[in-house]
Amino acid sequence: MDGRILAASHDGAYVIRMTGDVRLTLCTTIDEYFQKMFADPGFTSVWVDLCEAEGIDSTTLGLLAKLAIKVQDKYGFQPAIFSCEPGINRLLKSMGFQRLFDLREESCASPENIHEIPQVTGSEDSVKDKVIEAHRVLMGLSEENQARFKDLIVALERG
């Protein structure tokens, strides 16, 4: 199943669910919709469901690490990921999310307001230079992330 990114708010406080399989072609979607969630003056919290996620690529991955610094940095908190599928929950842990997420493994209240966001297609050079920006964030998180992704890198900022 394609990827789908739906997202709620009530108050400041942000739900944002992804299901399907979520890869690059959503990236500038869920990008622009993070800095529209971040201008928002109420924000309070935001919670990422991956219940219904059958799949969720790096450049995803990085996407929601940036997530999490900006959250922290700006916030002071975590935000929570509520997850139910044993293999995303071990690819999580794999890039160190236990360290920039409250890491839930069970499924989390379905917001009644819950929509399905505009899929925003960008530029090819838009694209690769979120896909670059993502993976960098991943790379800062773990050494094995560096090794994991630096040969991806490097084939990126020379094409």
Contents of the next structure:
Amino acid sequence: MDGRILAASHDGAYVIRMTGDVRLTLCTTIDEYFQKMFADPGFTSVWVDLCEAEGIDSTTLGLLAKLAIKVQDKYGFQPAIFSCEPGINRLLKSMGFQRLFDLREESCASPENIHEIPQVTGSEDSVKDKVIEAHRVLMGLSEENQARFKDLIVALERG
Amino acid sequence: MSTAISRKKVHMESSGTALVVDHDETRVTALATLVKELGFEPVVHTTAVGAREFLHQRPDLDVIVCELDMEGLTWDTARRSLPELDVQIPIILISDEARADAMMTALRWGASDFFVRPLDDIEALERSLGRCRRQRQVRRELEQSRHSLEAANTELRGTIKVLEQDQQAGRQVQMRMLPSTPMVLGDYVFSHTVIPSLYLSGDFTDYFTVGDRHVTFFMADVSGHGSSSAFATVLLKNLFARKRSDLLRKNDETIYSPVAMLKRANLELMDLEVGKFATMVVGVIDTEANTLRYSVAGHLPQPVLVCREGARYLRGEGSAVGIMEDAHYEEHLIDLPDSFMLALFSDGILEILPPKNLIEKEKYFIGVFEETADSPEELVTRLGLDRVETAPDDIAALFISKRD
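Next, give the form predicted in complex with its partner chain, keeping in mind that what was shown is the form predicted alone.
Now the complete complex, all chains and molecules, led by this one.
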């Protein structure tokens, strides 16, 4: 399956979803998206959803690492990666991503179980609730209503 | 006629050239004058043969204005000669008679317009001539852009050739940076193979003696492919060479420590600020004690140690180099069997293995060693490396073996 990168935001909560075999020969689009995200004054959190990813190439891993470092530097928290595929988890851990991200290996198909979302420190409780709600909304986005993942849809062919 | 003359001034600037053909001298002169007034430079021919010869020279005309009832001009000759010429010049035909069949034939034959004498609607003729000129202009522009495209294409080919030569040169340099293979040191044999997916590879491996009993080796897989990744491999090669000479000149023992080397590599790659990172395995073999000190920096597949008892991964955790400043690495010290083979591959090998999932791939990979693994050559065949024509990713392999 060809790799795709989808992204969406809701009330300052951002989700980046990678599906299929993700190989980036062009990464400027994602870089631009991240810049836009960091320029958002309402930014509260970001997570990466890799549950439907089959493979991730080194360039993409590098971009994710960069994202995590920037979030840590700028907002003081580690973004979460949701990943329930053992091969992907093995890859992430071998690269030392557990030190960059809040790795969540539980299935992310059940948004009800999400209570804590890594986010900008100092957010008030009401904001926190809003962020959790926002993530639930984003989480509920399935293949069918993928149109809502409209901020960034990059379909990159292999090689 | 007076309206035409007054309009003429407006149109003079964009004048074109018109071939005017008629056997009747008086008529042709009048027609030429009219055409000139309408803003075209007339070229007059009074015989069909003459006009045809003139057209054979492929003059750059905007329009042909031709008398239909002309001596020496028949539908047959015209039909034959014009396609022959591949004439792309619009034609306006003029006749004394308004014969429907002649008009139909003329239009089907490809004429742009048809006028009947007396020519009283000068404006219609002017519009018709204008259309012809525009049509011709469009063709010229097409022709021009085709030419410039061809020129650009030729230029691009040239540029690509130059780039290819650069890459070839780079590849030569990179190949020469690799250590000699095989390198035999007593019972130990070191060998390697590197298959780049492009000209230049982001994979690199090196081994060299340090002092009189140690051999330091490493395998590095820089993210991405091509030139920028290849430059990072040069940096790593240089780092190891520098630390080797620092031992001799400054008594700096960094080269004996895989973790210290990885930390240095980490800092140097981060300083490079090109967004490149690398997974690495660094090892130091003490040939006298037959021990291996190694450290793994995010590298997959992990090194495989094969001996009589079977094959196993040499475990080790650590971040890839070039990502984060405070990276941590583990150092492992193991006793080596009397007879063994140590195999290190870059992750490109995983791409060509049949299973889809990484965990399955790792199982399959170690299985190949369990089953075969007497010699690097056999392994290369078993893994399908000798059949790889276009590798999706760079593939590098380093083999260290010892026979007792």
